[in-house]
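The chain that follows stands alone, in the form predicted on its own, written as structure tokens.
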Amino acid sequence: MSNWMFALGSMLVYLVIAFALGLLAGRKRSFWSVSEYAVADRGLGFIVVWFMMGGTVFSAFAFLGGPGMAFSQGAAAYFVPAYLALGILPWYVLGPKVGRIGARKNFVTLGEFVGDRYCSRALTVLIGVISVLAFIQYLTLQIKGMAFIFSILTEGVIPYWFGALLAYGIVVIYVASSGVRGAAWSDVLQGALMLIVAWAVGFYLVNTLHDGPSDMFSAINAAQPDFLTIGRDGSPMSAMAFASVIVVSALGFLMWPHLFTKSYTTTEKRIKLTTLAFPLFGIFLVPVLFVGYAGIGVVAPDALGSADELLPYLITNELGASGWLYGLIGAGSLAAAMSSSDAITHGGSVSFGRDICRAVKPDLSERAQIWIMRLAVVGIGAAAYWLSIFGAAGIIALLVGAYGSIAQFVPAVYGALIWKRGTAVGAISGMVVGIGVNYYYQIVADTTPWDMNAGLIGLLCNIAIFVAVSLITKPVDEALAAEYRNA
């Protein structure tokens, strides 16, 4: 049998558990209920909190973006193990009081938490329409990561636009039916395998074209002396860049309302223990990366044709793999891509539905509600995949881009949690400042400043615009925002 017929086979039994686990999840649970849609009434446990939360970790960035900036950026890549590590961390103050909050006024999105603090459905809305957006922009790197996997495993029998169709139109079914839930007990299934072939593959690419980690780095460091490095001349990226791309990032972090509203599924204990061990994902993320460090100097540049498909090509150009690592590498990498899919479908669709439509329509019945969140799952989805087909950003692009534009809810939300004079009037001008001057360096102009990351300008001049304006505009009632504060 030929590899790619493993790795096909492998890669479908992977889609139809994916799927029946998906489906089962919703099984006996309300059809037409908001809170069982958006948030499973409140009540996921530990395990599968954690593995939801890690799910965005390990998406297609994980076993193509990562291998491939470290392939294409040396140390520039391990902005991910550290971004993880600081992000989590307000979450384990910041989770449970929003929790309660969520809880008490019955919020299943990040939007309604803040429109209701600022006494906005205008804020609502546009939060809404920003996380829309950004969802669509981060939905895309994960289907072209289907897309990929599916395409260059089987050697090209599964087209480019066939594979990504397959892939996701399973997730659009199982979060249709079975909202947060499909995507949760996915997310198990899915971290836990993509965990072994993490360091499974990681491993074993390591030892068979190097004679480990030592040998590995030592060449590298021999044939390109500041490969390894940040911030010297012939480092990939400056130190401004490097660390600022940790900051917007770790600030963005939460702010992915499909991120922020696990606060609204669980306890305040999970939500601490999850905490906790979150930080493991960045320890699995390492051999990813290991991946490609061990291409430097086995492949050419100019034989990919972008960096995304170093791992996939490692094994079918150079290793001359068997098929059961084939079928290793494609369940596992198809894994990545899902486990992300999935929630941040879902993720937009309850965004759709309630940040926008419900806040202009706030008499929409909840049947009407469900209706539109699912209809959104399918729209969602065909706007990305279509750029996923027809769009030319790389994955790392649209991973940092996508980040740029979600940290810019951090003033809003802080600032309803801590500071009782900010405004409606503040938190909405600075948002669109910072959305405008972030996408400004993103896309019109060559440079930024001192070369640091385009959603952190944006985020800076969005915290002065913030400050600035709520303190010459009338704040909210009082009692309200300290409702908010002493949470």
Contents of the next structure:
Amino acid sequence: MSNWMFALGSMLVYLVIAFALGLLAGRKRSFWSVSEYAVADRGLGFIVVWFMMGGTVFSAFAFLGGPGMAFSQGAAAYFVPAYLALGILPWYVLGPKVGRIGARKNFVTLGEFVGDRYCSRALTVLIGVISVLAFIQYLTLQIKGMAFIFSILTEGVIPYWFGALLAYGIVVIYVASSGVRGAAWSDVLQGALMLIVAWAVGFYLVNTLHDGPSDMFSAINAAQPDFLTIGRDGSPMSAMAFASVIVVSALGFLMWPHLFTKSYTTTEKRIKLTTLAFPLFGIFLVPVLFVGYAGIGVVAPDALGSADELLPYLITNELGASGWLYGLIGAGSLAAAMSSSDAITHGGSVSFGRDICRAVKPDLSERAQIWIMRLAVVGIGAAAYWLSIFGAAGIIALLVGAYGSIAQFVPAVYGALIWKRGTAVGAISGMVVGIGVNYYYQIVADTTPWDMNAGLIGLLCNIAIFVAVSLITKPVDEALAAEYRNA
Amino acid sequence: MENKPRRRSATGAYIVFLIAAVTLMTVPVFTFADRVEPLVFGLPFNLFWIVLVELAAFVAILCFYVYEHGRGSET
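Given the form predicted on its own, corresponding form predicted in complex with the partner chain:
Below: every chain and molecule of the assembly, starting with the one above.
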């Protein structure tokens, strides 16, 4: 049996199991309840929440982007384990507060939370639109990852378009039918699988291509001094760029609506115990970076179309690897991409249904909302699939801009919890300015002042405008503001 | 002991811990740990430093949790 058959076989086995698990998760649950579809009636168990958060955060980036970054940018990749842990840590404080307010007021999205506090439906819709656009971009990245893995490991037997359709089609079906529970339960399988595979592959490569990690890092350091440091002359990343990207992540990561809304799915203690696991998740990612470092000096940089192709390239060209390894890597990387896609697709459908449709037309029946959300899964899925296979240069910049704009929700969300003077006009103007500035530095300008992260520049402008405009506009009802601050 | 509060909260201390974690992994503290030699457990010193901070963060959150909720059963 040749390698690609092993790869195809194990990927198919994995897909069948993930599909079955996702579908079974929604059994005997109310099909018509928005609360069940969106937040599992606020009752997910600890292990499921743990894997759901981990699996969601640990995306195709972990298998393709992370190693690529380590390979091409050395120490810059250290930001990956750092931001992953720091990005979730604020959840310990934020999550229980949001969960309590959400349970009392029956929220299922971030837009509803912010819109209610500032008494502004416009704010809810603005957040909904940005979220859906950002989700489509995020999904496009995942779908490209799945398609790439399928096509390269089966040596092109499964074409690019079909691999993506197969893997992502399964996600769409189990999310549409089982809602957040489908996504959560399949993440348990996917999370466990990809952690095992990531470690196995990282250590296998380090020990096959080099004599263990010490030997590998010493060799890199001898060949390219400063490549493994931050902020020196020969370093791949300045100290400011490194610090600011981590700060933006630490503040803004939870503003991704699919992560934020997980606050509504479970209890305070489970939120805190899940946060506890994230520093360990950060450490789990270190062997994934080993894959990238192992390629240095082995693979010529110009042998790759892009650094993201490093892992598949190493497997197919340098190792003459066994079929089992092909299969494991295929299944593991599909798992990583799918466990993020399901949460993102689900989050997009809920944002679309509640933050856009219901905010525009508040008298929608629950049954109508459910239909809108389940159909939105298919709609958002189809849009992302189409974009990732065929692309569309015109709107790519728009989507990338939205993707980078998620952190701009920070002042409105944290402001709701700590500052009674925040107003809707302040929040909207801050957000619009922040998004504009971020967009300018991310897409239009070539460099940023002091090499600071574009998102952080946007965020600083956003906070300044939010505070200034809020102070000159009429505050919201004192009791409402107090309810949020004291939650 | 005689006047045990219903629920202990350490939100303020947790925020201080968050800020500390960010400074340990970025500027200014990381700057001092930002070197390749000596390798520790095969890792460059700066990468080992990040792993160490994450382990410390894990222990810190565990302490916060035990302080706030005791060792009672999960749920």
